[in-house]
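Next up: a single chain in structure tokens, the form predicted on its own.
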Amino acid sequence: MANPIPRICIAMGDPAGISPEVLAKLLARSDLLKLACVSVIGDRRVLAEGETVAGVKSDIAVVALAEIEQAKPGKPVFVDLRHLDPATLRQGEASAAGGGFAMRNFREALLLAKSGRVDGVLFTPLNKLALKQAGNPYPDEIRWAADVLEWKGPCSEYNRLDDLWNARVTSHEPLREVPGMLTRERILCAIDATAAMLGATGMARPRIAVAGLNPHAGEGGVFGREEIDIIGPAVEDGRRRGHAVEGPFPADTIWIKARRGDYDAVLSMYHDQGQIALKLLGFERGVTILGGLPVPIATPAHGTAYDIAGRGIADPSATIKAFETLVALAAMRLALAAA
């Protein structure tokens, strides 16, 4: 039986950064476009700017929002909302106009997913300052997506670098608030969710390493007791549930073990604990996945790269990896639903 072909919607991100360029480079990959029925939401003029910068031309038909079902494997379609003239933007700068452009594209893609018309959403890099200038009330994309999808269940951001994953107990939170947010129950929930997320990619029993919070994982209580009182007991709870989970480990050395293949995922206590490690290991290939939602959502892990916008040197590798990851996740969901 042939693998199901998912329907993937791509929302154009911040137009003043490298988003138009990396999207144009992705759409020039006919070998990748055969993997899904691809629709793109944005402004055709902005994509044309990206094509010029990238030195490619996209063979993509323009359709109305009601016509995205015309997308076929290898034959993408473009929903032209005509809501931004790139000539009105200053490249390399955050603006309310750019943020508003990205907000509308992402929202329309999420609504298509909510209605069941697409099986997954990819968005090219956003800029949080531009989104805030445009009136975006959400601190991050995961809460934004959950709200639009009306999802009340647990969800979290995950980062993937090839076969190595990073999960988080807390994410976009002020660092001074993190210790008070860590509870045995919350960490156990993150262990459960991480195992489920990796299970959705085909791993039967993923190996999860849990990082500590304090230097040297507290050094037996010398530098803090969170590892003894909260994190360690949560790890034990995870083992009792059947997960292949170990820790807590010092956060500055666990990535060495993970990189050499001892673990499939590292569960970090806060954002930078894992992000710094993964971006150093492979900034140009990292992918961010919004997991736990009714549909898979992915984006390249890097940002808008305002400093190189318009120069034609943006590496599309992370965007390509995000697309491939999303297609695989969506196809697996379709296969499970049909079983």
The other form holds:
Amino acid sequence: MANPIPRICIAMGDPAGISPEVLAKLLARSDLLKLACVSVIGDRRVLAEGETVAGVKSDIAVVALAEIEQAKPGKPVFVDLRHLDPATLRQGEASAAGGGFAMRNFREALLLAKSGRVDGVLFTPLNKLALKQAGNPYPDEIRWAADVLEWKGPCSEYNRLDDLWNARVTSHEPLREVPGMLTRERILCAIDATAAMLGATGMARPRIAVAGLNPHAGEGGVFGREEIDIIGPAVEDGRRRGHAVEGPFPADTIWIKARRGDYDAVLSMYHDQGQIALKLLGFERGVTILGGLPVPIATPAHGTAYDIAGRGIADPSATIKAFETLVALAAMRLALAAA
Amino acid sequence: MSAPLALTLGEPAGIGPDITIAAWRRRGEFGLPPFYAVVDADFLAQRAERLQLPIRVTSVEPEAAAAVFASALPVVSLGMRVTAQPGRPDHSSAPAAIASIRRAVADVMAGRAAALVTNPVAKAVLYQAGFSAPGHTEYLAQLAQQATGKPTPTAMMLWSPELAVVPVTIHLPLREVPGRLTVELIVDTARIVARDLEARFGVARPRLAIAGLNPHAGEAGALGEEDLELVAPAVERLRADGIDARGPLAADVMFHAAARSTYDVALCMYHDQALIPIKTLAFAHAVNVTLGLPFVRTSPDHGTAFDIAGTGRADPSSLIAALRLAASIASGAPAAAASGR
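Could you please show the structure of the form predicted together with the partner chain, as a counterpart to the form predicted on its own just displayed?
And the full complex, kicking off with our chain again.
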């Protein structure tokens, strides 16, 4: 059976940073565009600015929102909402106009996904301050996406650096609340979801390393008991369910083992436990994936990089990786649905 | 010739003796500064035999150590026999481990040694022998205080050529960290760090990057109050003192290469916030440096590793890095040590 070709929608992110130029660089990669039917949502004039900065030109047909089905492998289409004139924008500065632009694009892309017209959504970097100025009420993109998609099931954020994945049991929470949020059930649920996410990329039995919560993973209970009372039993539960899961390991050395290939994924207990290591190891290459939703959503892990915007030096690696990951996830889902 | 380094015995059943022997054997390869071990000479010779690493061990006074260093591992013997077998800690060796620390501290306070380098101890063994300090570093601070009559607050810095970090809280369950943090604790720690980086590391106006406690440094209070209520006021107070402190910074974006080039040391709010980045960047060659003491003290950034003691599998990299850094700081030309960032 030929690999199914997924339909991917790209929502333009914050217009004042590097988003337009990394998108322009992605759209100049005809080899990648052949892998999917790509539609882009935004303002053509903003993309044109990005093309000028990046020194590339893309041959992309402008269509109406109702016509995105015209997208074919290697022939992307652009839905020009004409809602932001880049001449009114200051580069490298967060603004309500920029935030509103990104919000509208992401919302339209999610609505296309909700109505089954696309199989995956990619968005280029957003700016939190700009979103806030534009009145965006959501603390993170996953809650935003779940809300628009009217999705009530479990969903969570994953990060990918090269071939290594990271998932976490708690996310954007005050650190003080983390220990109280950890339960055996919740950790087991995260182990299940992580195995399912890596399974969705074609990995049969991903090897998952689970981090402890405390220094030295509690050192036998001397520096905290969560490893003994909660995390260890959850790892056991996961093993009984057939997962290749090990731990809890001290969080400061877990990355060394994972990086040398001992594991496919690290499950962290809290945000910074994973994010510190991943961003240190490959700030420019990391990808964020929102998993568990009706469609996969991906974005580069880096931000809008206002300090280097407009200079043509922005590295598109993470955007390209995000696109490739999304295509793989969406294609696998289509293949499973067809089987 | 400047004074040699004093190296303590540490826990004799652990890998301390193994890495001491291995480091000395590689003295030429790494251009190691002269050091002497404060240890029972027979014990060390026996361990070398067991490891099939024949070496000459010569008992000397510190003043003679540098002269024999090229041809033999100099030891300052305390006349206390040590019999512990590798991997089998027993409390009979505790008095020798403690005496080794006391002698090395006395030597460095008297100027007979240029700096102190300590091998890892086993706290459980020392406690059985009536040791009352909470840890190795606290014991050194007590000895320093006895010698100088001044209170000696310390801070622990993990140092590597790529990154230096100081955890403000250390071996605490994570759930106790937010309650233990205070403006004073952050300010006091940062002051020790700023003072010693300037005085010992030769960093003219040290740049301190101070991490927030919460994800995204609390995102203006949305993800926790401590960054607004504790970390930000601490940074303000430090800046008012003329210390180049910045923060609270989002911990996940302060350790990549471009970010690291903007500061000399990162102050972290809890153990893993500091240890994750430095272990990930510099696993085998991070060095533990105690700041705040009246002398230079470094140690390898690992424990006693009883499971591999006496097998020859212990990696001396961190001890070698600790010896080199100690010598570099003590020689007063440590700007080289802090460079590379």
